[in-house]
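Have a look below at one chain only, the form predicted on its own, in structure tokens format.
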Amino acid sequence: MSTPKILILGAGYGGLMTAVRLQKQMNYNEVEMTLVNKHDYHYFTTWLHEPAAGTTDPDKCRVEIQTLLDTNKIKFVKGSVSEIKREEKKVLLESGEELTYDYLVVALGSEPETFGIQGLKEYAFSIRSINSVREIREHIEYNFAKYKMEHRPEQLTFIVGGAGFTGIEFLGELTDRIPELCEEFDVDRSLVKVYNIEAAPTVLPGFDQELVDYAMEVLTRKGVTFKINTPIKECTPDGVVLGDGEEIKSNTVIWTGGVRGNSVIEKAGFETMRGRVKVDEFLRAPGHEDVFVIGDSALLINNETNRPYPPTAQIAIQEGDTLASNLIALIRGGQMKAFVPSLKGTVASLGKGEAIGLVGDKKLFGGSAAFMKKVIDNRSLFLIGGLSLMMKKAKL
């Protein structure tokens, strides 16, 4: 019999965790494993709001993939996936290279979801990669510098669309950075305007209301003006037009209002909802016993609430761990186990020394929540790269 081929698409939290776990548990030459990723580094998506605001160096938020892999067991291919040929069990890369598989792991991550709002793709920034956050940071600094010469209010007006985790965490970092930028460029802090615009009736939808109120109070005190239950109708080169007709002029619109699964998955013919595949209990795509989908690409239903689990890094890491065990079981003739998320808690940062969190039934505020956020981040480093990665990248 030929050696089974496992092909992993994407080295985000889910894909990388699958690869790392497989290499620890598989024997040499037991399988032929290949990991494909657009970049030769993994970046911590849950940290990207920090370099976007300029409070952290972007390089702090990434690690070279090959430093985490045993290259005797896993082949790494740097490339972008252009097509998944399900019936032929092949994957085509943009370079023209063709890869075959016996088992496919789709962990291609997400793309911004614009909900059809006109102009968002063209005129708004999004926090989605190392390069995108570098662009945002440089753009913010550039507008402070330009204001000193041109004195146009829209250069100091910043709009964050969406009040989910990414939007709220970015606002915390941005409002921490603004005083430094004002001092550096000799700008009066009172001239800087920061708006958070959310179509839903609340910030952090689904979060405990007491924690939401605390978050809004902290961010309001730091200079954020909230416009809740207010959709963005259009994004233009000059700012945004709201659903009620109000126009806010701004040179900087940052969209954090949602994501969808990678478009490659839809183009491959898988049945999807907003680009995500509704997987079975073993994380398989319906009708495909050889295709597994995890991370932002997967739609996983919580049977207790009959609603999808949020596509978080915490769940993606757990999916990768379970999937690696199931792939080994398939290859060795064992029994697969159903994936059941174990939610350890949820924490959202609000800038330096401030956060909110829910760990079990315990609500955390301020410094204690900020400490727990660091614990969670450091734990994810340990799970992916062991003690060496945690010591290198740990948040202290």
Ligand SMILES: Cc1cc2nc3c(=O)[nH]c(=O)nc-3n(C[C@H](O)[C@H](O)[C@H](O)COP(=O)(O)OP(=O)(O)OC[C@H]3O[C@@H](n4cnc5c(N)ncnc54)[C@H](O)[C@@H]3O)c2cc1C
Given for the second form:
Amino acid sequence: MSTPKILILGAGYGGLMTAVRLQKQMNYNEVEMTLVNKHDYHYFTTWLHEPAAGTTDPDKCRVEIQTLLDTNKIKFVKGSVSEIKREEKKVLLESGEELTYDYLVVALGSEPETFGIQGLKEYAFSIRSINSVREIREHIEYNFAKYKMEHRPEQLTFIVGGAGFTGIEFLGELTDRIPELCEEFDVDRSLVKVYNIEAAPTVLPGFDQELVDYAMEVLTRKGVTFKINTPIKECTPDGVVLGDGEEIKSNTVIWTGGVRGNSVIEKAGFETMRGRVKVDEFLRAPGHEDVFVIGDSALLINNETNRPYPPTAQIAIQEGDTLASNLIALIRGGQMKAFVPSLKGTVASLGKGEAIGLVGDKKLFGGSAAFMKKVIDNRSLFLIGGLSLMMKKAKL
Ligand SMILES: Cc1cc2nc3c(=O)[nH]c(=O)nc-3n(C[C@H](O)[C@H](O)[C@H](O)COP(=O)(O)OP(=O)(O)OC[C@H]3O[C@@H](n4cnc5c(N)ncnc54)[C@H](O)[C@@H]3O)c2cc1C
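Based on the form predicted on its own presented above, generate the structure block for the form predicted in complex with this ligand.
Every component of the complex follows; first up is the chain already shown.
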């Protein structure tokens, strides 16, 4: 019999976790494993709001993939997946290279969901990769510099669309960075405007009200103007038009209002909801014994609430772990285990030294939540890259 081939697409939290768990447990030559990723580095998506605002260097938020792999067990291919040919069990890369598989792991993450709002795709930024956050940071700095020459208020007006976790965490960092930028560019702080615009009736929808109130109080104190229950109708080169017709002029709109699965998946003909594949208990795509989908590209229903689990790194990491064991079981002739997420809690940063969180049924505010956030971030480093990655990149 020929050696089974496992092909993993995407080296984010889900894909990388699958790879490192497989390499730990599989013997040499027992299986042919390949990991494909667009970049030769893994980035810590959950940290990206920091380099986007410029409070952390982008390099701190990434690690070279090869340093995490045993390349005698896993081959790494730097390449962009352009097509999945399910019937032929092949994956096509943009370079023209074709890869075959017996088992496919799709862990390609997400793309911004614009809900059909005109102009968002064209004129808004989104926090989604190292390259995108470098662009946002440079753009913010450039607008401060330009203001000193042209004095147009829209150059100092920053709009964050969406008040979910990403939006709130970015606002925390942005409002930490603004005083530094004001000092660097000799700008009066009162001239800088930061808006958060959210269609839902509350920020952090679904989160505990006391924690939400605390987050809003902290961010308002740091200079954010909230416009809640206010949909963005259109994004234009000059700013945004709101549902009630109000226009806010701004050179910088950052859209954090939602994500959908990677478009490669929809194009491959999998059945999807908002680009995500509704997977079975073993994380398989419906009708496919050989295709597993994990992370933000997968849709997993919480049977208790009958609603999908929100896409998080926490779940992606756990899925990668279970999937690796299941692939080993398939190859060695064992039983697969159903995936059941074990939710440990959620913590959202509000900038330096400030956060909110719910861990178990314990609410955390301020410094203790910020400390817990660092513990969670460092734990992810450990799970993905062991002690050596934690030593290199840990948040202190
Ligand atoms: C600012 C921010 C803060 C967040 N905070 C938290 C948090 O506190 N806690 C939490 O649990 N979750 C958080 N999340 C959500 C979390 O980051 C995601 O749920 C998680 O990254 C999903 O993991 P993934 O493996 O599915 O995708 P990702 O980690 O996004 O990885 C996808 C990988 O696929 C690669 N890729 C994409 N397209 C291609 C292609 N065509 N070809 C080859 N490679 C490709 C990408 O380069 C990337 O390496 C946050 C997200 C953001 C943006």
